[in-house]
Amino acid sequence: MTGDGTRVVRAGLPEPEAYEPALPGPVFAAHYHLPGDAVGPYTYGRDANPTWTRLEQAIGELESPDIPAHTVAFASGMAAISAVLFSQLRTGDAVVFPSDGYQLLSAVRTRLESYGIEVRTAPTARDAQLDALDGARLLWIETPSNPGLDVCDIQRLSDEAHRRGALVAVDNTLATPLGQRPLGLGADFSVASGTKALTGHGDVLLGYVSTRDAAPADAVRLWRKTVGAIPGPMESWLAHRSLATLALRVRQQSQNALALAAALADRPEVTGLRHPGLPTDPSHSLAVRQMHPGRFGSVVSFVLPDKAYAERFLAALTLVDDATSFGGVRSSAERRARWGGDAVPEGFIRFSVGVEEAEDLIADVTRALDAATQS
């Protein structure tokens, strides 16, 4: 049994071959030679690609190290989310969403309801989705939630959902498979946007679905083929290349995020501070049980007094990009209410902590807060 740092370096690599690269380059192919009646693993570019295969194997090894998993890569996280929902739900079914989940779930809800699928919502905190489970076909969990960073008990929710006949999908984007492993906690699907921390460099759009059951994996894969939501070979290769540093990045970003959260706790203008690794956080005790120690994610959220104050703060930062997304090696922050769709105050900040030196980052944030206060 190897450690995560070793696993990410080797995940999905082919057996060593003399004079060949450890990670072969991307395969660009729309079609493949198909002699006679034989049908091999690669026939057409919308069905499969060797570069995807290696990436999917690698992610499967991270999401489920002990039991083989089936992983399907997608062009984006939303493509992966849609594949699970639309391959598993039918007219007359009910699905339970988090009411505080990723903002595009509201657009998905509208589409599902137009197909005659009932969508129920409940908050992530305190496992409130349990109250909406009766008769549901699927429970959709997001933990830690985005952007509020609440945590729910995956094992408890999964056990109860299965008892009531429902499947469970967990959005594992923020935690990454090194922070928590939903499949090992009873979930049927682990779904994530590889755009964020998994690849970590802000240069790839990607998503994936992992499951230990072949049948739902086949359904998800068929959905990908049907709608053509396939990842590009270059993006897939870049993602696989980036996995080698995932353990290093997750470790550094989690340490930095905790240090920043601790520093923000002493600022009088900061309210609503959340980070699962902070001992004072409402979700900390559950996060400690469920997530890998010291890997509580790169995101810190907090509230500044108002919109103008938040804008002054963001403008005064020098080491932090004003950008939407999270999990990248470069720190970024945004006033989340600018996009609409999230039930957050105008001064709510979602801060994605990068791999800079913690002391430099804290100094920059402290200076920006001071500047925002004095203006």
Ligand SMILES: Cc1ncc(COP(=O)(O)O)c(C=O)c1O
Given for the second form:
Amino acid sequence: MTGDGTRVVRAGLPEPEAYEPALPGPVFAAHYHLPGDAVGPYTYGRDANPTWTRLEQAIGELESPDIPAHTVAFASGMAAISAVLFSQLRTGDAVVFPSDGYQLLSAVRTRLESYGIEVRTAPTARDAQLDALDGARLLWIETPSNPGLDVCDIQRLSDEAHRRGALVAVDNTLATPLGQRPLGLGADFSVASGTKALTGHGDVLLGYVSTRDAAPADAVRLWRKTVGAIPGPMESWLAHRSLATLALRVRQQSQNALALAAALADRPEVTGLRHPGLPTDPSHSLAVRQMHPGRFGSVVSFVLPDKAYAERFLAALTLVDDATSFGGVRSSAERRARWGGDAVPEGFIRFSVGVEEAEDLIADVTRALDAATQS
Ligand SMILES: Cc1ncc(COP(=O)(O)O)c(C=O)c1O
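May I ask for the structure of the form predicted in complex with the named molecule now, the form predicted alone having been displayed?
So here's everything in the complex, that chain up top.
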């Protein structure tokens, strides 16, 4: 089997054809020529599109290189998450969420509860979701969690969930399929926001669901068609083009993130420093077992003394945008408490490390910390 760096540059490409491009351009079509009965791969633009098909093939090859997987692309990560939850859960079912996952899960929780679905929550750390599994229909895992960067054991949780009759979905946004492969660790669904590191340029919203089983894939695809949460052909094509550099980006961003985390560890004003690649991190030993070596993601989290201090730090950075989202080629950081949805201190910083030179970034961060301390 080829390595990831080789796989990403060819994933999902059609067989070479004389005088055709390696990656055919986006197909813009609301409908297709359709003689006779309404059968065939491409009938109507909300059901299927050749540009999605190639991207879905590519992501499937990355999420599950050894066993064929079905992948369904969506307009956003939230569309993909909703597709799994709302296609799989029925009134009277119970689902287990992480209590520290992506903050919009709380809005999803409210919606699920309004449909008579029980939503239980437990923290990601120490596989605490295990204790909430009895009688559940679905376990939702987010590892590493956003923004706290705790890690849970996908294989252990999947084995136990399956033993108790629950399906397992993993939000693989932060790690990307090059960082970890949930389907190979026993999960039924790998779900992600492609808006983040997968596409990596901060210019596309996208999501996807991968699964090895045909029936849930069909259910998820039918959900997409029913609610119409389809990705645009242009976004799909940009995403596919971006995959070719995924291995390079992930490698550089992970190296930079580790270097930044190591530099932050020496600063007295920094507390609560988290990055799964740091040998001192509480998640490190599990991350080393579960994730690809050296690909622990682009996010570093830490706490500065207070809100004003954190604001001064962010304003003093020159190479780092004050922006939300993560996983992009340009470093960004934000004071996460500004959104109000995460249980984090006012000075909590979620830092997304880009592909810049590590020394430049560390110099910028060090200077900004000095400036925030002095003013
Ligand atoms: C872990 C995680 N999952 C899902 C999402 C939702 O993705 P999108 O913004 O593409 O809808 C996000 C967005 O920040 C996220 O951080």
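Here the structure is a predicted model, which means the values were calculated and not measured. Positions refer to the first chain, counted from 1. What we label the rigid core is the largest C-alpha set whose atoms superpose within 1.5 Å from one form to the other.
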Does the C-alpha of G36 move 2 Å or more between the two forms once the rigid core is lined up?
-> yes
